[in-house]
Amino acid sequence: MTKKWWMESVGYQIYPKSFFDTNYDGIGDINGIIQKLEYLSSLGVNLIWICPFYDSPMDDHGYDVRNFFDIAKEFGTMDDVKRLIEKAHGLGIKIILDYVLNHTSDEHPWFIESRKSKDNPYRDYYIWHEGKLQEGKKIEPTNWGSFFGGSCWKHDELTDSYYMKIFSDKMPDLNWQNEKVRNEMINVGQKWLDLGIDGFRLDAVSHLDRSEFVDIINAPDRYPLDWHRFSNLPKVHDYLKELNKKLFSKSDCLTIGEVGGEASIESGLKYAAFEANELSMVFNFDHNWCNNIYEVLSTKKLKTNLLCLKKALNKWQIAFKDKGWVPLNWLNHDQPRLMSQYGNHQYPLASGKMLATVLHMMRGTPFIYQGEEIGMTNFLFDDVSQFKDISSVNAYHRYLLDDSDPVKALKKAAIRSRDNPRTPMQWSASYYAGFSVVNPWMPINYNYKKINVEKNIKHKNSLWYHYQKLIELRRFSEYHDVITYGNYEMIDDNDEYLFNYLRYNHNQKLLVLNSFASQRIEYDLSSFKIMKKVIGNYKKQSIKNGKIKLKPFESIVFELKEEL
């Protein structure tokens, strides 16, 4: 294994629209990121992933790019970006940006040209189809559904044709079979690398290929969503190998793919094994839904399925042990908040620290999503007008069709809404949570006076300092090598309350204990030779006769004496 700089990094994801507002328009901006770089550096972060700030109509908050070489006016200017890169690098912080490959905005010049006529030179930049006749009427080419609901095809009256859009109607899919498209996107990436960024998170990268355009048979819905029609298909790997050869391999850049669509371990290795010649790493989402989130409205209580969670995280650790590297993340801008997903409202501090320990002591490159380090939670939506995410709005209306009760429809849409992680960052207890001095683009979470950066930093026992300590252990302590590169071995695999594992190399061994229980649990330590405590979320431990009584949501890391 060749060691790379990104293996020894700790990442932090920034959703710029909700990070920090400096020009008083209620929207976060690039200068806001610049102003908070010292904060990130003090936390220990040395890598930031910034979500799109390119010129965009903002139908999907920047993922619908209108111009890859310009900056959305609400975020700033290209000069601001240059200053951001310069200051971040001066603090030892690398920057990766979203590389949006699957689609553009329908306002992108390529698409404007593409829809003008069937023989336009840009027509083949996108996926167009004439549709099919049914009972004498033209309908969609297939019955495939979109990730945002409804059909994945949109009729365009100008040429009486359909274009494919697996996300929003305003986000037409690029045709990656067209070599000109591939060359255009390579040019986009090269321009940003030349500007000085350090790599990319490749958005929706698993969707660059399409299966044969035939209907889904015996579909339960009018437009069923079947990932297999446009996820993790063979040609994606051909395209990524080309990108790697012509772009990525020419610099020491980091590339992380977003591989949704039920990506398997086998598929993940094709993308990101050391010998794959495609990507550095891939994000997966196997661990994001290991609870009863679909039934919680009837059970009234969200409960973690720990066996599911352990299996999901463990399989990627094992598969990539000698063959590749993994990013470690609980969530991103598309998933509910960690504390609302797996935390405990009765023990927020203990459970928050425990969840941080679970992830940050594993092998891989950790990523913190903004606000995770202070324990931010989901927003309590009380009206559909508070949704800013188009997929959440669409979900609400789908649920309303299933059940005419608007309260239930709102709760169902809210619990998984992508707006949950996008509420403004809670910097202080001051008005608008210190995010802005004017009403923000979306509501501030009601608990901002209780949960904010300022309060966390004032209290040395806070969640923030626990994250800082975990990062310090990984990056700068005597345990750097074993935490970063050491072997990982899960123990107590079938325990429904404990998530325990070992980290070890040739001269160090760590035991990582994590309780997901709200009651005390006794655990036998007699088979381990404890040397000392490395980190824990309680000051004192109850150890007697070789047994430890783990408190609710306790986590503790012990250094073990190596056997001779």
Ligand code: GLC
Given for the second form:
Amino acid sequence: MTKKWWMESVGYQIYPKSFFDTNYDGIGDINGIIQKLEYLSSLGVNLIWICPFYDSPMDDHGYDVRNFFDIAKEFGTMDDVKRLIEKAHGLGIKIILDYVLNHTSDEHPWFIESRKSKDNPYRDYYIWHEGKLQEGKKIEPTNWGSFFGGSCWKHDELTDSYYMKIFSDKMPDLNWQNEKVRNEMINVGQKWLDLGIDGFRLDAVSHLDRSEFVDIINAPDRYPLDWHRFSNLPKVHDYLKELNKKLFSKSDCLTIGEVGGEASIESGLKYAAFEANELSMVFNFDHNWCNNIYEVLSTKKLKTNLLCLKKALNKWQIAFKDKGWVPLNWLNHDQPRLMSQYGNHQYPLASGKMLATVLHMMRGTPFIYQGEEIGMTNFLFDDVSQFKDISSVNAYHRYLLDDSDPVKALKKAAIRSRDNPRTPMQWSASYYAGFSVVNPWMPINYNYKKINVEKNIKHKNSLWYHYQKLIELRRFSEYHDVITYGNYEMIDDNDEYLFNYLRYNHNQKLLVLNSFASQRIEYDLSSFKIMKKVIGNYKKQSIKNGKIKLKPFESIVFELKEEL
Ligand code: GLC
Ligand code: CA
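Now the other one: the form predicted in complex with this ligand, given that the block above is the form predicted alone.
Below, the chain from earlier opens the complete complex, with every other chain and molecule after it.
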């Protein structure tokens, strides 16, 4: 295996709109990222992924790009981006940006041209289709649903045809079969690499190919969402091999694909095995929903399905063992907050630290999502107007149709809402959580006085310092090699409360114990030769007669004596 810089990195994901506002308009900006680089450096991260800040009408908060070569006014200027790259590099922090390949905004000049007429030179930049005649009426070419709800086709009056859009109406899908589109997008990537960025997170990359346009039969809804129609299809791999050859392989850049659509291990390897010559790694979502999320509404209890979670994380560790590399991220800007998803509200500190340990001691490149390091939580939405995410608004209206109770519909939409992770970063207990000095674009979480960066940094026992210590262990300690490159082996596979594993190389061995139980659990250590404790979330351990009594959500890493 060839070692790469990104295997030794610890990443941090920034959602710029909600990170830090420096010009008092209530919207986070590039200058805000610049000002917080020292903060990130003190946490220990040396890689940041920044969500889109390109010029955009913001239908999907920047994922709908109007101009790939310009910066949205609310975020700043190209000069700010240059300063950002320079300062980050000066601190030893690399930067990757979103590479949005699947679609553009409907306000992008290519689309404005494309819709004008059927023989416009840009027509084939997008996926156009005639409507289908049904009972004398023209309807969508297929009944396929989109990710954000409704049909994945949108009628356009100008030419009386439909364009495909698997996200929002304002995000027409690019036609990757068209070589011109591929060349344009390679050009986009090249320009950004030339500017000095270190790689890309490839947005929605599994969707660049479409299956034949035939209806989904026996559909339960008018527009059923069947990911298989536009996810992980064969031509995606041709396109990525081409991008790799013409773009990625020419620099030492990092490429992480967002691979939704139930990517199997098999397809994950197609994208990111070392010899695939496509991507450095892929983000998958297998571990994101291992809990009884909708039962929270009735029982108020959130129980992690630990066997599901273990299986999901374990299988990627195993499959990529010698064949590739994986990112280690709990969640991102599209999922609920980690603490609300898998944490425990009675033991927030212990469970937060334990969750951090579970992931950061694995083999791969960790990514912390902004605010995770201080234990930020979901937002208690009490009005639909608080939703800023178009898919949450659509979900709310869908639920309202099922059951006309608006309170229930709001609660249901809120639980999975992509707005949960997008409330502003909680920097301090002062007004607007220190994020801005004016009312922000999105409500601040009510708990900001309790959960914020300033408070975390003041208390040595905080979650923040636990993250810092985990990063320090991985990047700079005597365990650097075993944590980064060592073998991984799960133990106690069928235990419903413990997530335990070993990490080892030729001269070091670590035992990682993590309890997901709120009661004490006894664990037999007699078969391990314990040398010392490396990190834990409780000061003292109770070990008697070779048995440890793990406290609620206790997590502990021991160095073991290597048996030769
Ligand atoms: C990805 C992004 C998400 C966005 C979508 C469309 O899934 O993570 O935020 O809405 O792609 O670009
Ligand atoms: Ca601002």
